[in-house]
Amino acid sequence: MSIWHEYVQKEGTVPEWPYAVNYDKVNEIISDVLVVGGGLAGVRAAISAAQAGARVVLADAGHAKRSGSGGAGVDHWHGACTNPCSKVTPEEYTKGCYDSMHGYMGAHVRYIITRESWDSLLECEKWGMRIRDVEDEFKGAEFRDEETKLLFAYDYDNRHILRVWGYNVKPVIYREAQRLGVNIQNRICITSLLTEGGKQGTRVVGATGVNTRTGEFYIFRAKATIIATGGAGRLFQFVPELTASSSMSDMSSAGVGHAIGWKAGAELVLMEKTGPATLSGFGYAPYSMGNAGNTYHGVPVIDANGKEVPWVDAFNHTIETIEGRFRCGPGQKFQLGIGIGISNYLPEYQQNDPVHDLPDRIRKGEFVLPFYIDLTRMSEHERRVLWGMMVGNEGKTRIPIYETLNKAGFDPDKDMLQAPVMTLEGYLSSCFWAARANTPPHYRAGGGAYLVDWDLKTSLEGLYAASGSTAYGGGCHGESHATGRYAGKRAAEFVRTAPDPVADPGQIEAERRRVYSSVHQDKDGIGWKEINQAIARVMQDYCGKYKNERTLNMGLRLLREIRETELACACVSNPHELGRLMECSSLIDFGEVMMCASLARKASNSILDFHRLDYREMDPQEWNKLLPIKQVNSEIKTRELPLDYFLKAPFASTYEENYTVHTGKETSK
C-alpha cells in the first residue's frame, strides 16, 4: 500500500472519500455520564464512572486506543505521595507546587492527585501495565526498592516519582474501558454543549458532535458531562510538517473542550497564562538529542574536547558524584522532578542540573561546542534504566528514537548521543532537546483553564473537568489518570439523584444548522488550513509575549472578522474537513477568551510570564489574585478570586478536611 504521497504523485489527483457520507443522519445517545475526549484522563474518568455503576459514553476525536498526548506511552509517573516508599506526604508535595507557582496553581487539584495517583497507577498494574522489576533486571540499584520491586526516579531520597514500563498504557486502559460496557465513539467532533432551555449558564445536559468520518450529526444527552480533552496546540502555530515528529503533544488538540465551555457559560481561570512554545516545531524529536533533563536526568555532559560539565543543585552546592544528581543537598527539601506541569520552582524543590551559567562558560571558552550525552560514565544499572527502560517506554520514543536507533547500531555501552547546536540561551535549561531558544518569542503556549472546586465541577450544574489541560491545577500524564479517575467517581454520585436531562430542541437544531453550513458553500472557496494559519498569525502578533489594550483589542477584532467573514463562507470536501474546520471555530473561541483575559489583567506578572506594556510594574501586590472569566447572555464577566479560594468557604481551610468530606476517604499516611 502506497503512502499518501507517493499515491498524490502516481495518480495526479487525491483519493475519492473512502466512508459513506450522510450529513442529513442524526444520530441520538442517552447515557447517565458523557466523557468528552479520550486520552488518558477521559478513558480513566469512563472507566470510574462505569465502576460506581453510571451508563457511560465517551467520544473521542481520534481513536481512543492510542489517541491524547500520552498515547504514546510513558516512562515515569509523578506524585504518587501514598505509594509505600514515598517519606513526602500529600501535603508536602501539594505546599511544595502552590508555593513554587506562588499560589497561582490550583492546589485542591493538586493534592487531589496526590491522593489519587498511587491507586490510579495500582489499577494500571492490574490491568496490565507494568510498574514493578519483577524480573530483577534491577536488582541492587540505587533506584529500587527491593521488598516492592519498585523503581524511583529524580529523587531517590524520597521516592515518589516512579519509573514504569509504560509504553503499552493506553491500550491496557482502553480495553478495561471495553471490559466494562463503556460506549465508546470514536471520531467524533464535539461542536457544542447542552443547557437546559437552550441558555448560556444553566445545568449542561449533554452534547452534539458530527462523525469525522461519515459527517452524520450526533447528539449525546447525559445527567452529566465530564470535559477531559487537550490545549490548544494549533492555536500560535500552523505548520503541520514542521510540528508534527518534535511535539510531546496532541497536535490535534485544538481548545475544543475550553471553547464549548465557554459558550456555555462555563467560568475559565488564569487564561491569560501563556509561555514560549517549547515543544512544538521548534525543538528536535523529543529524546532524539542528547541533553541532561527529563528522561535523561542525571547523564554526564561531555564537550567537543572531552572535558565533563559540572553539576550543581538549585543552591549552587557543587555536585561531586553522579549518585548525588538523584540526591537531595543543603536546603533542599525534595525535588518535584519534571513534568508535573507547572512552570516555576522554588529552589528547596528544584532538580539538580548542570552549572547554571553554562551559556557564560561556553562563551569565555572554557567549553567547545558541540556537547555529547557520555552514557558510558554511568553505572551498568543507571545506563541500561536510562537506554532501554525509559527511553523505550516513554511516549513517541519508542519505535522512533529507541528502535531506530538500536537499528542503526547505537550502543550505549561505548556511543555518545550529540546535543544540539544551538542559541547560547538554550543551554540554561537541561533538556536541550525542546530547544526553548530557538523559539521566536511571540510564538506562544498555554491558556488556562476550568475552574473547578473539590468534585472537580465547573461553575455549571452537570459539567466537570480533568486532564492536565482543562482542570486548573492539573499536570500531565499521571496527573490525567488521577483526575479522570476522581472526576468519573464524582460524576457518577451526580447522576444517581439528577433528573434526566431534557436537550432543547431550537438549540439542536441551530447547531447543526452552523456545523452544516460549509457543506454547501463553493467547493473552489478557503479551506481550513488556511483559517487556521490565520489565527495563528493574528495570536502571534496581537497576543503574544507583550501585549497592551491597543493590540489586543486588535487582535480580537480580527479573530471576529475571521469568524464572521473567511469561517462563514469556508468549504469542506469530507467530513475529516468539516471538523478541522469545527476545530477552528474552537481555536477563534479559545483566542479570543485570552485575548479577554489579558485584557482584565492590568499588571504584568512574572509566574504567568504575562507582560502589559501599558501596566510595566511587575508582580504588584493588589494584583495577586485570580480573575475568572465567563459569559453572561453573551457578555464577557470577570470576577476577583483569592488564590487560595478552594480553602476558603465555603470550603473547609484543611486540603485532609475537604477531601475527606467529599470522599469520605481518611488520612492516607
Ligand SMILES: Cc1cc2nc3c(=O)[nH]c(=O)nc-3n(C[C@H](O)[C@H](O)[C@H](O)COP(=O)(O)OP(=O)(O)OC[C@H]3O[C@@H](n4cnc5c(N)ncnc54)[C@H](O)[C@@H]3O)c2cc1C
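Residue numbers count along the first chain shown, from 1. Between two forms, the rigid core is defined as the largest C-alpha subset superposing within 1.5 Å. All of these numbers come straight from a predicted model, not from anything done at the bench. Compared with the form predicted together with the named molecule:
The two forms, fitted on the rigid core, differ between these two forms by 2 Å or more at the CA of Ile342. Relative to the superposed rigid core, Ala20 undergoes a CA displacement smaller than 2 Å between these two forms. With the core superposed, Glu657 shows a C-alpha displacement below 2 Å between these two forms.
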Contents of the next structure:
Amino acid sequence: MSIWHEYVQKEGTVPEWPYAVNYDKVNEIISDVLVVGGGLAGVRAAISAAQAGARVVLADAGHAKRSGSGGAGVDHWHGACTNPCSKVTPEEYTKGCYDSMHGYMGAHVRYIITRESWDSLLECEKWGMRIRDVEDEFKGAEFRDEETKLLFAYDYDNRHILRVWGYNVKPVIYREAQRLGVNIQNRICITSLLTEGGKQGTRVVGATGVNTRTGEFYIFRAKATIIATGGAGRLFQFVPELTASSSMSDMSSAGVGHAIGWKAGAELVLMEKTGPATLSGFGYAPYSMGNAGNTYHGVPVIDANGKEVPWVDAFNHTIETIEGRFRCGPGQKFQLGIGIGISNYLPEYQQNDPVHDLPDRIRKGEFVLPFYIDLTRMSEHERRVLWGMMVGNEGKTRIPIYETLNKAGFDPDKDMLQAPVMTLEGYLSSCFWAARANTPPHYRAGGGAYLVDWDLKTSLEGLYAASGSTAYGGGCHGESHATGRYAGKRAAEFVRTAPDPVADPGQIEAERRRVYSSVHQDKDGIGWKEINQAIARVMQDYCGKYKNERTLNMGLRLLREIRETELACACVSNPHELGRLMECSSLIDFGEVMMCASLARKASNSILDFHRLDYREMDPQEWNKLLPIKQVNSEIKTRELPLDYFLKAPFASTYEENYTVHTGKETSK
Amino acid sequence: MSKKIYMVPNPPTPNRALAFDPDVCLGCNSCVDVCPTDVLMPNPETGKPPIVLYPEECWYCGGCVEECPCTGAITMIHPASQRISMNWKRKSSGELFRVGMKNPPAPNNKPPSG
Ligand SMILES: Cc1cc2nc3c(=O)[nH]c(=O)nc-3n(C[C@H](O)[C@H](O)[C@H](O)COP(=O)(O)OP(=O)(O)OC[C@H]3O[C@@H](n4cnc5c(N)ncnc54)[C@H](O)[C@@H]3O)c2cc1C
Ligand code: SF4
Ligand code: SF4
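What does the same protein look like in the form predicted together with the named molecule, given that the last one was the form predicted on its own?
Every component of the complex follows; first up is the chain already shown.
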C-alpha cells in the first residue's frame, strides 16, 4: 500500500491531517540575518553570514537538506576560473558573458562569481563533497590533470569548467549550516517582507511566513534579509499531472522572492525578458534518453541505420574526432559551455554541436529516425565519465535515471539509448530532452531579477539578493554558491552597525488577515491548482512571444481580475494547500511586474526575445539600456540605466577595483 | 482489502510516483521529512510506510530514496508516459528494451563513479 487511494480502500476511512494545525498561533523569531529560501544560494548565504559572526535564521518552503534546483545534485561546475588549471581569467570570462549577452548581463555579478566560484567549491570539498579523482579512476584521461586530479568538462583546452561528484552537495552544505548553529526553519512559505513603518521603499526589517504543515504564522525580524528563492517555474506553465518528472524546477519555484520585493518597493530589472520554454516540462525526464547536449556533450549520435551525425564548431567547420568536440575551434579563445545558458548568442564562445542543419538533413532523407546515442564508440574513460559520473551526479539523475535505467538492464557498454522522435525543429538543439519534444509552443519568464550593486544589495536598505535567479547577473550551480556566500558576508558586515529591526504592527496584522482569508472562507471557491492554471494561461496568451500595448494591458486586467475574484474567494483544506495558494498570489504579482516592464520597453529586442508588434524595429540603438522598475506608493516607476551601470559612477570603472573596494581584499595583480 | 466500494476521486496523474515495500520499510519517515515538496505523509499507524498524498507534486528528484536508510524500501516509479520514452537497443542483437517492460533484461549492477 503506497498511495492515498489504496489507504482509503483498505481502511475505509480518510486519514486525518498528520500535523497539529493551529492557524491562530503566532511565532516571532529575531535574528541579525534572515535568509529567505534554502536552496544552494540560501544555505551558502546562511553559512557565510554565520561564519562572520551573525545570528542567522534560514526559512525554506521545503526542507533545506534537499530543496531547490541544486538539491538533486551537480556534475559540472562553471566559472571556476581561479582553479590552478584554468586558462581563463575572471576578466576574460566576465567579458565573454557580457559580450555573449550583448550587454544584457549583470557582469559585475559574473565577475564576483568567477573570482570566488573555485573558493566556494574548495569549501564544499572540505565539508565532504568529492571534487577530485582521488581513486584514479580516470588516470591518463585527457580531461584530467594528473597533479590536482581535477576533471574538466566541455572545454578541455581551457579547464575552467570542472566535473564534480556533487550528488550529495545539498546534504553537505546543510550539515555545515547546522554545525554553525544556523536556525533552520523548514516548511515555511514566506509571504511578505516587513518594512520600516510598513511603508513601500523603506528599510527591510524582516518577513512573514506560514508553516505549510501546521498553518502557524511566523514573524521574522532581522537587521538584514537575503532573498534566495530561485525562479518562477510555475508562472507560464502549470500542468503538474503531465510535467512534474520532466520539469526543471520543483513546485516551490513560484517567484515569491521577486514578488515580495516588488511589493516592498524594491527595484527589479529585465522583468520583460522571456524565452521559448525549451525546458518546458512537456518533454521527457531530463537526461533519461539519447541526446548530445550538456551532460551528454560529445557523444556520437547515430541514425536508425547506424550513420553518424557529423559535428561542427560554432563557425560550421567540421570536427573530425570525438576528442575535437571538447576543444576550441579556430577563432575561439574559450567556450562558455552550454549549461551556462548564455553561450548561444555569440559564436566566439559557443560550444561545438552536431551539425546545425540537422532538421533539414532529416527532411531531405540524409538521416533516418529514430536517432540513438552510441556510447560504445567513445573511449572507455569518456563513456564512464558520461554514464557513471555525470549521469549519476547531474541532478535528478542518480536515482531517477542512473539507477532506474541500470536496474532495468541498460548497459552503456552494449546498448544505444534512443533519442526522442519529435518535430524536426526539436533536433536544432543537441539537448533533445529539453527540445521541443512534441510540446506545445510555450513561453517562460526569462531571467528578470533584483537590480543589485557590488554588495549584491538591492535598492532597499537591508535587502540583499543571492541566487541564480534573484540577483541580476546570477547563473547556475556554482554561481549560486558564490553569490550566496558573497551576499551572506556583505549582509553580516551590514548588521554590525545596523539598528535593531522594528516591525510595524499594522503591516503584520494586514498580512495575517490576507494569508488566512482562504481558511475562514466558505468552501465554495476554487483551489490553488485551478487558479495557477488560469494565471499560466494569462501569461502564455498575453505575455508570450508577441505583445502589444493592448494585449499587455488586457493581461494586466485579467491578472487583477483573478486576484479580486478567483483568488479572493479561493478555499483551502489544509496548510499545504494554503502555502501553494500564497504562492499563486505571488505568481500574480510576478506576472504583473512582467507585463508592466514589457509595457515600459517600447522597442523589440532580440537578446531579450522581446517582440512588440507595435514597435517592430528590432534592437534600435536608443533602446539599448536597462529599465529598472519599482513601485512608489503603489505607483509604478521606471527609469533608464546604462547596461554597464556597475562600471559607472558611483562605482569605479574596472571590475577589479570595485571588487577590491567591496571585499576589502588585495588586488590580484 | 475491505469489500466496500468507496466514493473517491479519480486517481491523480501520475498515480504513484513511488512504491514502498512494507516488508523493508521501517516507517521512520526520514523520506517524509526531507521531500522538498511534501509529497508524502506519515502513515497514521506508527511503523508503517508513508502515504503518497500528492503524487502530482513529485519532482522525481530521488531525494527520498537517497535519504532512506533501508535499501529497497522505496522505489521510484516514473509516469507511464516517461517509462515508454526511456528506450534502448542492444547493439549486438538489435533487441529493443524499455523501462517497465514485461520481460526486462538482467539488471546492470555497476555503481556510479565515486
Ligand atoms: C535537474 C537539474 C540539474 C542541474 N544541474 C546543474 C549542473 O550540473 N551545473 C550547474 O551549473 N547548474 C545545474 N543546474 C542549475 C542549478 O542547480 C540552479 O541554477 C541552482 O540550483 C539555483 O540555486 P538557487 O539557490 O539560486 O535557487 P533554488 O535552488 O531554486 O532554491 C530556491 C529555494 O527557495 C525556496 N523557496 C522558494 N519559495 C520560497 C518561499 N516562499 N519561502 C521560503 N522558501 C522558498 C525553495 O524551497 C528552494 O529551496 C541544474 C538544475 C536542475 C533543475
Ligand atoms: S522524488 Fe523527490 S519530490 Fe518525489 S517524493 Fe521523493 S523526495 Fe519528494
Ligand atoms: S525513509 Fe525508508 S524506511 Fe524510512 S519511512 Fe521512508 S521508505 Fe520507510
